[in-house]
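First, one chain by itself in structure tokens, the form predicted on its own.
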Amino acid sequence: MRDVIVVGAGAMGRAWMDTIARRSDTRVSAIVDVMPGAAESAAGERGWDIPTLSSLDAALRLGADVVLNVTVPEAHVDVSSAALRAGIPVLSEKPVTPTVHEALALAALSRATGVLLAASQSRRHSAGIRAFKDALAGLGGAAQLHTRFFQNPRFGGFRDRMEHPLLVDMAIHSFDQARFLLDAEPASVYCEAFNPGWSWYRGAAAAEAVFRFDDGSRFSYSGSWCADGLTTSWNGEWRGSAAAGTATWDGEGEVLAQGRSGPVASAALDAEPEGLDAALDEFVAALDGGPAPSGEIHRNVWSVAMVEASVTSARRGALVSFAEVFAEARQAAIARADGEVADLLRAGDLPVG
């Protein structure tokens, strides 16, 4: 049995806990949350005897063997950090540091401690793309990847001021899938995002991007958050070339495949777990012994730089690199780093970048 601090007891910090409450081997021992009764709220409606706190490192101090990490993501780097520290894995939620200098930090903060800290991209568990990626490598890999991410959600809040609202919080997701489907990394970013006229978002709440990886494959993404009728999955719908023919996916869990001759075929979904349950199976499976997390830190600073180098070109109007993505990066954390950390980053000694 696995005690888990939770730290954030909104509605993901809720769905966390209930997913941490299906498993017979972890347990919710403690809930930590800033705003008054918010942790309180959480225990009582779930029948749970437990500390609720205010305090992270009150919490620390009771001792526990994972942290969940379910912040506000300005918060994320300090949660993380404290627990790394205090010697506690850390399973992180989206993002895992809203920049990449941060994330950089965080992956020499991990190595030095040899704590494990991962990020929950739960939107690469799901039975539709595990199909769809099979599909994919069926005939013979794609080469050319495309999603379309169109939504309309009016939510209110900071989301409506922000600069990048679509490109800060919510691409992340189909740049992390991109990784999986291709099982490579971006080496460039040409990306353009606008707001069109009729959106009820402040800031660029439509972008198109094309990424080259460094296999010398294509993702290309068309998204927008103010698209009125005929929708996508939250997933997107997504389209992928290759060799031998092609496959797509509705997001949810449609995946056909076809190749040069043949006709049509529907593939079998899996029954394996998904969404959440899937993230914290292989987080605790990695800490019994098994491979690292597909999100432990070092991998996925790579979908916190898609964001990061496509922001940065849709301000600048030009390809950016991932080579300048990771300098600038790297120069930035080690400006604020000190000790161990600080020496990891000056020797390049970190298998990301």
Ligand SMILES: NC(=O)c1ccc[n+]([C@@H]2O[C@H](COP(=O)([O-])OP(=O)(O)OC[C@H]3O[C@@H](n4cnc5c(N)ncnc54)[C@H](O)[C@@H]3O)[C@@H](O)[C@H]2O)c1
Given for the second form:
Amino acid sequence: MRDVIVVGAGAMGRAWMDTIARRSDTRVSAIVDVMPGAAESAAGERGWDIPTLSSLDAALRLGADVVLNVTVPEAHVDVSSAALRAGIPVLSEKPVTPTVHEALALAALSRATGVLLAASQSRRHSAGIRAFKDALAGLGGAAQLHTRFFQNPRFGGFRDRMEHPLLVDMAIHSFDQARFLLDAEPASVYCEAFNPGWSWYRGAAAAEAVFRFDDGSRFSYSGSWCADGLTTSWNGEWRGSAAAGTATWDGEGEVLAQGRSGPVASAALDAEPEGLDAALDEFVAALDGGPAPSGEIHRNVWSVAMVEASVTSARRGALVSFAEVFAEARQAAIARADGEVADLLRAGDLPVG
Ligand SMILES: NC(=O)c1ccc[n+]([C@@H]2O[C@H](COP(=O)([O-])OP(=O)(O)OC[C@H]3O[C@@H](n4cnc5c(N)ncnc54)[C@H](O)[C@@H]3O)[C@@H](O)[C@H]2O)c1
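Let me have the form predicted together with the named molecule next, following on from the form predicted on its own.
Now the complete complex, all chains and molecules, led by this one.
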């Protein structure tokens, strides 16, 4: 049985509490939230008699096997750093950090302390995306990958006031899915972000981006958060073009593939864990000596970088290389670091790609 401290008792924190409780080998041992009453009400709703605290340090002193960081993105660095320094492995909600330089610093801290830190990217774990990836591999691997994400949420609140609500708050899901599907890392991006005249957001609610990956493949992203009518699924709609044919995924359960001739084949879906359950599965397996989780920080930093590079490209109106993004981020991280973390950053072997 592993004890898990859940930090952040908002909507997603509660979903994580239920995910942890579904397993027979994990349990929520304490809940932390800075908002008065939030941790208490989450525990109370579940009938749990466990410590509820407003201080992370006090919770860490109780000890645990895992910290689940489900705070708002701006708090991710402080919460994850404190847990790593206390020697407790961290599974963090996406984005693992808001910026690439913070992700590099956390990667170095994870390496310096020898404590695991991984992001949960729940949308790379579904039967549909796994079947789509297998279909593309069966056709020789996609050289052109497209997704269209068109949704129309009326959130209200902070997203309505962000400069880049779509790219910063949502697109990391599609970007991380593309890395998963291509099994490659991005090399450059050109992105235009804009706000359609009818948009109810202040910032750019729509974007068009083209990424070149290091294996020569291209990934194009077309997205909007202010698109009424004929909305896509929340995973978007996908198409991959490969040497031996084409595969599509509707973002839910339908994966189709066709070669140069012959019928359209519908792929079978597996019954493996999805979403948060799958992300926790990977993390627990890693603690048990299994492979590193797919969101381990040294690799997940590429998904953070896809967001940052897209925003930079949109601001400049120019193509941006990931080498440049990482070089600048490394300098920024070194300027803020000291000791072994600074030495590791200077060694320059981050990120792993
Ligand atoms: N994977 C997904 O599909 C998905 C969906 C929604 C949200 N998320 C992510 O989950 C995270 C949380 O989102 P949410 O919708 O639950 O937000 P939320 O605002 O509902 O909840 C966040 C909670 O964290 C608490 N908090 C903030 N700073 C804290 C700190 N330093 N220590 C302890 N508690 C702190 C807040 O008081 C709040 O209760 C975000 O990173 C978000 O991007 C992921």
